[in-house]
Structure formats: C-alpha cells, structure tokens
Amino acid sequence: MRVFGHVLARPSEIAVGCANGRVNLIGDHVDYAGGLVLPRATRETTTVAIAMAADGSDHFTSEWVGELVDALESDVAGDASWERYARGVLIELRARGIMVPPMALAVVSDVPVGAGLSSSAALEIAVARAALALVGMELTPADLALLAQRAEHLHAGVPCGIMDQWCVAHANPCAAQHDAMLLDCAQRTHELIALPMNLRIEVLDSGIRHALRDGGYAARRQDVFDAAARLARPVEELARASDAEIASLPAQLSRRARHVVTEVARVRAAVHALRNNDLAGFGALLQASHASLRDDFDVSTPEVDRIVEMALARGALGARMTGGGFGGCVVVAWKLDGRE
C-alpha cells in the first residue's frame, strides 16, 4: 500500500496526533529568562497522520509545500523549512530510547505559519504525539514539552524558551475557552486563570512573517542573557533587577532587561487585573507591553504598531504583538458590552 507516495511497512497502522496553537495575552520574551507568561490556547490546530515507512528512511509532506521532502535530501540542500521541526522531534524521540521506526509523515493546519501563534510548538507536539501513539507509548506533557522544546534548539536552530510547548503540550482543547495559564517558566509550573465573560480577545494577522531563525530573535535572547551575565545574576533572576542595576548597564542591555523587568511585572498585575475584572487596567497592561516590545527590545514592525493604533482608535481596551516579534499577530482586548 502507498500513502504519502511511499510503501508502508504496516499499512494497516497508521497514527494520528493533534494539537492546538497558543496566542500569548501578556508576558513575551521572558520565558528563556525564567519569567512569567500568561498564554491561551487557540482553537487552530496542526494535525500529523504518522506510519511506518518500508524503504528505512524519514519522509515529511505537508500542505505547506506540497510535495514530499526527503530527510537526506533535505539536509544536503541546507533546508530551513517545517520539516527540520518534525525531523527533530523523531531524532529526540529515538534518542530518548522509544522505538520510533522510519516514518512516512504527512501535516494539516490551520495555524498560521510564522505568524507568533506557536505553529513550530503545535507542530512538534503533534508529530510526538502521532509518533507515541503509533508505538503505543506514552510521555506527560511535562515531558513532551521539553523533548519538544530540545527538538527546536538542537534541529531547527531556534533557541526558544518553553513557554509554547509547554503550553501546547497543556492544552485541553475540551477546557473553557476563557481560560488562560499562567505559567512560571523557571519553576516549570502553571495554574490556570479564568478569563472575564465579558472580556473578549481578538488576534488581528499583519500579513508579516518572521522566521526566528534569521537571528534576530537569539541576539534579543543574547541581549538578555548579556544582561545578566554583567549584573551577575543568574538569567532567571534578572527580573529581580533593580532600578539601578539596570542603569548601570550599557544602553541596549539596559533597555533589554528593562523590558524582562517590568513585563513581568505586568503580567502579575495583568493576572490580578483579570481576577478582579478590571478590563481597563487589563487594556492599559497591554498597551505597555506593546510599548516595552517596541522600545526597549526592538521586535515590533511598522505594519504590527499601525495595527495595534488601529484598535486603539476603535475602542479598543488594549493592544499589543504577540510571540517572538518580527512581524505576525496582534492580540487585542474588548469588552463585550461596549464595543457594538
């Protein structure tokens, strides 16, 4: 039997395994420095149909290219594209122990690509999740995350904190739609905060993508890690830093750890805006963040802030870019009963 355009081994077995995007209310580039998020999982997901392959080799296709993209083929070409993230969560998989054989490998999403909706996140944990089910083992997301995470520093060459796998590896896609998590990325622990009935959240698309790899996503890591390095802290306490700390540091670092400070600072009070429903003070957060993203850590673009002023000329409460930057998606706060 062919699928995918391959000769399976066991035609009869074939996997699948899905799993759901996130879009990030507050709290962005701070989780590879330990700091504090509050992300949401998205209805969009990825889904990843998982078989054995006959000939002993990987092969990846997807509605993204179209065609199939050999694994050999593929690193003698340089490719930079999806595959290198499914590739490397088999790699992880296998080198973990678990039996995973050589796989045909096909995807379907509607997380949009390069977009700061964790699509690499959704992606990984979905071909984990098929290539498990496939060999009949299991890993708790605890665990699926950080293979995952592992998979994207070591094969994609992306150094991302945890906070998307971790969230993605979380999502239950049966919870209430309202619910965000809160999560402590250096303690690795999450609760989940109930959002206001009366609090909707769009995510407005700029059309813009970024591609993390192109490094401007690890020199603002690399800033941040700088940072802390001079003050002699560790990374995960630089959002301790004081006032005067952060004076002290050369300006671009300065406005570096500035940004870790007081983001995640405004994800505390973002947490405690929500619990009292305080969707003003929520908005205000929002619109700080955003200023933060823009200012101090120089990841946001000229299409994503004319969006963010857009929704703020409309009434929105808040506004902000969500995920890594560059480009992507804008996340923005109304309340329900006074928009309309």
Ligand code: GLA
Second form
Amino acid sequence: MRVFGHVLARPSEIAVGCANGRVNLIGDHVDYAGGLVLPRATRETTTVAIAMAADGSDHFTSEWVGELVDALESDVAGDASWERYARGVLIELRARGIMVPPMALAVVSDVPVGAGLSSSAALEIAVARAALALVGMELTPADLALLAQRAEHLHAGVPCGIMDQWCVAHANPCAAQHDAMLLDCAQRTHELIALPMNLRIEVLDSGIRHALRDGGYAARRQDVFDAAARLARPVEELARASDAEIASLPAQLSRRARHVVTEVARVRAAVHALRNNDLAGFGALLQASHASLRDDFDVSTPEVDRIVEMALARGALGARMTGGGFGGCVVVAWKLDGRE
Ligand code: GLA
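Form predicted on its own already given; the form predicted in complex with the named molecule follows:
Below, the chain from earlier opens the complete complex, with every other chain and molecule after it.
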C-alpha cells in the first residue's frame, strides 16, 4: 500500500472502515425485480484507511494500483473503476450534508474483484464506514446500503439491485459469518436463516472475470423491466406472473420472466428446505437455479458450467453460479458426514 505522508493533515485524523464480501446462496437476478434472495457475508473483507488530506482534494490508492489496474478497466482518464465506486460514496455522503473533508484513502482487500462476491459493495460500505468514523457520525445499515447503491448507480454506472449493499451493510466484519440472510428486496426487510450444521458451503472461483459495467448486466435487467411492462405489471409483481402471461411474451422476454418467477419460488423453497434440514432438497434447488440462469437468463459461461458439473460428479448436493454471472464464482453445497 502506498503511504500518504505527503498529503496527511495530522496523523490523528485517520479512520479505518471494514466490510465483508457476500456470496449469494440462491436468488440471482431477482433483486432488481423486488424478489427474494439468500446471500451470506463472506469471511473475506475489504479494509479502507482514510486520512484528512491537507491539500484540499481526494486521493485514492489501493493494493490493486499497478499491474492490476488495467484488468480493472481503467477507462476514463486513468479513472480506474474501483476508484469510481469509492469517489461515488464520498460524493453521496457530501450530497447528504455529511461534511466529509478532502481525504486520502487507501484500500486493501482479499475479496476477489469481478468474481461475483460483491467486491464493489464491500468497497462502498468500507469507504462509507471509514468516512463516517472520521467525522464521528453513523448511518443505519439500511441508509448505508441505500447510499452505496445510489453511488453505484450514479457514479459507477451499474444499475444494481439492493442485495449486495444490504447484505454487506448488515454484516459485522468482526464476527463469524454463520447465517444466511433472507432478504425481501421489495419490502427491504430481512431475517437471518441458520444453516444446518452438516451443510458446508464452498466457493470455487472460475478465474473468469467480468465487469458488470460491460453491459450484459444492464441488458438483462432491461429485459426484466420490459417483460413486466408488456404484462402491465410493476416489476415487483413480475414474480407473480402466470404461465399464460409468461407464454404470451416474445421468446427472450418469456425466458427472462420465467427465470424471475421460478427463481423467487426456489428461494422460498430453499429456505423451507434449510429449516427442515432437507439438504438434498436444498441441493436440487441450487441445481435448478443454475440451469435457469444458464438457459433462461444466459448469464453463465462454459467454464462455470464445467465447475458445476465437476462438483456434482464429486458428490456435491448442488452447485450454481453466484452473483451477476458472466464468469466469477460457483457456490457448492456439500453434506458433512460427521468425519470431517
Ligand atoms: C450483482 C448486483 C446485484 C444482483 C446480482 C445478481 O451482484 O450488484 O444487485 O443483481 O448481481 O443477483
């Protein structure tokens, strides 16, 4: 990490913020349609150190600066994408009337970038926590999540749903991450769901990197909104569409709508299965979710499909892509047999 000695005001004016990544167990590409999702915070975290800058402007650096910055899509005048997320949060805090002074900000993280584990929300929430700590203020986790989502929409250009920011803003990076979070994205309410002791969740990285700003994410989201508009339903009501309504849509929109309807039903069923220790049922739902994201939503890749198949061949209960897709990670569920 680069040191900001040359711009620091006084060494005492320093604060640190930390935030988890998240892995979504089931319920992808439904949060922006007001659906149900079941993420869990990861052990991996992003930490931001922040200090008042004496020269009146914001400065950003990270362990990614250098060879990794190209891979992170440095598209506007050297403005690497991670910096847009961080800057966006500072802009939104100031727009809210929180007097965040000019600052120097440095990031370290073990949340993999572009892997579907919410490196963006981890960065946004860590920046916000550090900046708020510096000025001695607090926001509720809900307000923090909404502010971070707004920063991502307006300053990073990603029309994301609320799942990532909500999950990350409500997680405690100092605590072990046992429970999953059942989040109703329309109501913005959640409850914690305990995972059975004999269920092991593993996350495998395909190594294929996406950038959600590439357009595939926004295009899928637009399809979902178009499908709802054609059915004259608010998008939050799309998950209640009937088979006949889905069949009445043009082929591509029909597949997108079918994914939303069936995925929300699968999240509900997955929670039921977890509560009843039905691990086989839970695994089957992960499988069905992956098939839907691959075949109806077109967001998987051959590499990710291959990892899913290999995990199943090795006896996993179920496996699926997780997050926005186009590469990234696979979440795998295993049954512990008591010997592990
Ligand atoms: C990204 C977005 C989320 C969500 C997922 C897909 O992680 O940030 O809002 O849409 O993709 O479930």
